[in-house]
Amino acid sequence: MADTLDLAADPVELTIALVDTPSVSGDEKHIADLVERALREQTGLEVVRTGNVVLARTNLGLPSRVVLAGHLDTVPINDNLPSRLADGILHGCGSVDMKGGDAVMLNVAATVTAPRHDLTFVFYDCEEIEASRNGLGRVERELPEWLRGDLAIVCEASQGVIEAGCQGTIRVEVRAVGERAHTARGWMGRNAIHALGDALATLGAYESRIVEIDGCTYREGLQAVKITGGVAGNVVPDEAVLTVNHRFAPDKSGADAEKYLRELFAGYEVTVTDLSPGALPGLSAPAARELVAASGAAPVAKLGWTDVARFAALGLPAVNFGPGDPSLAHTKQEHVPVEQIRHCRDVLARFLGGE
């Protein structure tokens, strides 16, 4: 586990560092301490600290300002710890969600010593768990001027690709209620897991919606993911629940998506439990558009939700980009590779600095 964090250092080695520091979700302390102490050794900082959450950012009177962020937590640590460098992969927990993008945000704060944007950096905590305990939104609860700025970075794994702004996803119950009877006389019944039986094939012949926004190509989504019913072996049961999720294109508000589902299963009670806006992508954004040339890349749409939606949500243009795969993010054997790490390090610099 470190004790400093050299934040001018190669950025593999720093993200190394990271992972070899454990941050489970609720957990975050020693990192949160590492980090605050590391940014406080910069000159042209302003450093605060509220809970485990670290910000940072100059104030330079510039014209513009950049947000980056990334949290510090990683789900439980999975028998992948300490970190593992071979063959240009580094393994770890954490090292695609997201310690390699935090590395990347530390060394460019120390680095990138004459911006063109003044920058601000959130690094915070909770961000594998509930929504509601997410160091982002306690920030946008009780330090808002942290949040203003005219563009956004999470640096989530992207492959080092700009994923532009995000998905939205909804939960819902489907609900269909029935009457009880004993089995051996079943008609005297309504079963409840039957009558779910049109919901199913709704969804079996659902047909993705794909829609493109700024270059951006997004692909809808509608999976069951949860079903639930039954009472006894010998009894027709007299409810059953149906939990479906819906990822939806950014074109459309979360009132559009819990319209089109209720629609979509009219006949049933149809319950909402999760709802999260997606984000535009904002690549017509001054700043936007020089992230990409520094790039060098074409952007991309994030199919998922991430934090940016919440930037979105403050009516800043928000992309993703960092390094690792996502598909790596939570599992055993998560793993980033090292030029990723570098590639993504160098285009901020670029955009930010005019390396």
The other form holds:
Protein chains: 2
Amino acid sequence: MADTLDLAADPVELTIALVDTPSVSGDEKHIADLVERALREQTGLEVVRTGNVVLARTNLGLPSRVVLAGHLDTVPINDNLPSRLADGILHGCGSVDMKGGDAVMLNVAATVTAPRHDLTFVFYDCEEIEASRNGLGRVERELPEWLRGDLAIVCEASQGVIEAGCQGTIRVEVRAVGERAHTARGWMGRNAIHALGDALATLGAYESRIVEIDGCTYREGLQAVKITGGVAGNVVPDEAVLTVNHRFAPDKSGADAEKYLRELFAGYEVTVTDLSPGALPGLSAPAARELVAASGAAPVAKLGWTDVARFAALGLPAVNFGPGDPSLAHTKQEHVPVEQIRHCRDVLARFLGGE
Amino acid sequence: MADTLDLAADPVELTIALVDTPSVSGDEKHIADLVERALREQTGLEVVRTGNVVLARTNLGLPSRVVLAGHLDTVPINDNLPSRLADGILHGCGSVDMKGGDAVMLNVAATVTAPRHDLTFVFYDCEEIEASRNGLGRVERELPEWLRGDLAIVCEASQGVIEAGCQGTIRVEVRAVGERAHTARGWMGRNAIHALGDALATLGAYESRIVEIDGCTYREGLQAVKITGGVAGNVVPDEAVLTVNHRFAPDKSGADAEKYLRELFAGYEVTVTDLSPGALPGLSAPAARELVAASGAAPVAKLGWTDVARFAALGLPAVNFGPGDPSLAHTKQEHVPVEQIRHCRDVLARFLGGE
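Alright, leaving the form predicted on its own aside, put up the form predicted in complex with another copy of the chain.
Following is the full complex, with the preceding chain placed first.
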């Protein structure tokens, strides 16, 4: 486990040092200590520590400010530590989600000493667990001035491509009710599990709505994520519940999404259990246009929900930009091509420092 | 709680004494003690006690033998003790399931002193819980000679009507498999819950097969009794399992029933988790014909599975005959019209004693 971090050195070495510092959600004190100490060694940065959140910013009086955010925690280690570097691929817990992105942010903090925008760095805890403990949410409630700016870049894995905005997500419980009876006389009851048949047929027949916004293509989704029902092995069940997750493009509000689901599952009891609106890509903002130019590649739509939406809700255009394939996040096989780490660092240095 | 039982007195009073002696499954010692002591006071009965099973029989050397069986345990008390007698209706835990039947058996043991058939009485424990603890099953394994005879009467509630044979019951798990994916990119996976849609449609379209055997009408059934599936709120699930209970008429074997379900749910993984064959009504046996004549009413088909099937498997024609509405069994409102208790006692005394 690392004792110090050399922020200005190779961001790949820095990623390795971070990956080899375990920081499962709720256990981020050691990594936050390392990050805080290393940031305090830099000149020109105001550093604040609160719990296991570390905040740093320049105060150069520039006309615009870019906020960079990354979480320090990982999902539980899955027999995938210490890290292993082979053939240009770094393997290990957190290599994708998201210590490569953290390393890029830390390297930029140390090496972009004359930025074109004032910079704010937010390193936070507890992103991988229940939303109520999310460190970024706590900053939003307790230190909201640290999240002000003209563009937010969440350095979550995006394969080194700018992923703009994000889709919203809503979860509903679709409940069927019936009447209990002994299965030996099943016709005396009404089977609530059977009554979910139409809802499953609706899901089977679903076709994604596809929307293009700011050149980004969003593809919606509708998936059952849970189903439960049953009283006993000889009882016609009187209740069955299907949980459905709908991912909706950011041209729809949360209310639009709820209305859509209530119409789709008319005839059932529909209860919203979770709703996070999406975020429009916001690529027309000047700083966003500069970032796109620096990246040298066309931005794509973000399909999953990320903390980008928190910034969008605060009024900042926000994008995802970081190394690693997000579909490997949370897997035992998590790994990142080190070239993507260097690429992301170079794009951000070019954008922020005019290198 | 009663200290002694007066078997020869009014069977309604005897039912009240038994109901007011709590005997939830696993806790039958006190009631078994009372039953054992009262039976030992009768003349002409060989009595054996094993655990909380009490066995008694005549050994008159008659050419035929009738076995009467009743379980002593009840489901958990549900704020429905002590018993309450009002307007000819006896309320209380066990009043239907099946202390009225036990009282009829005990009264017959004490009052039919010159029977036309040798008699065997089996009072057993743990019928309301897992089959492996069923006291009748233990007698079958350890004292099989006590279950030999020419007709078995299980005195479970049948509204004082002879219910003949019983339907079989089979439970299968119908498993759909898929492939996990993040719900933000649901099209990269295959949703196992959605894949159960066809199985639910099959259940919804099911129509009962109706069969008449020995003048008894059996109506089959097919009911979902459980459904589960789901990994996490943002994951396309790769497994979903539907548990189906099929009740089949006794003209089908267990193998027939399994084959039927495997064909019905072709395309899914089908696993049999529970199978109890039914029992043919067996009403052509001489003793059964005498019982039907004594009852003065047409027999009907037994739709649920009962311990009758254990006797049928041993080669005895077996019927259900007892006081109470079986649909009230296991309910808080359990209650029995006392006239049914007297009616059942009288039918059995007429059949067995030639009164």
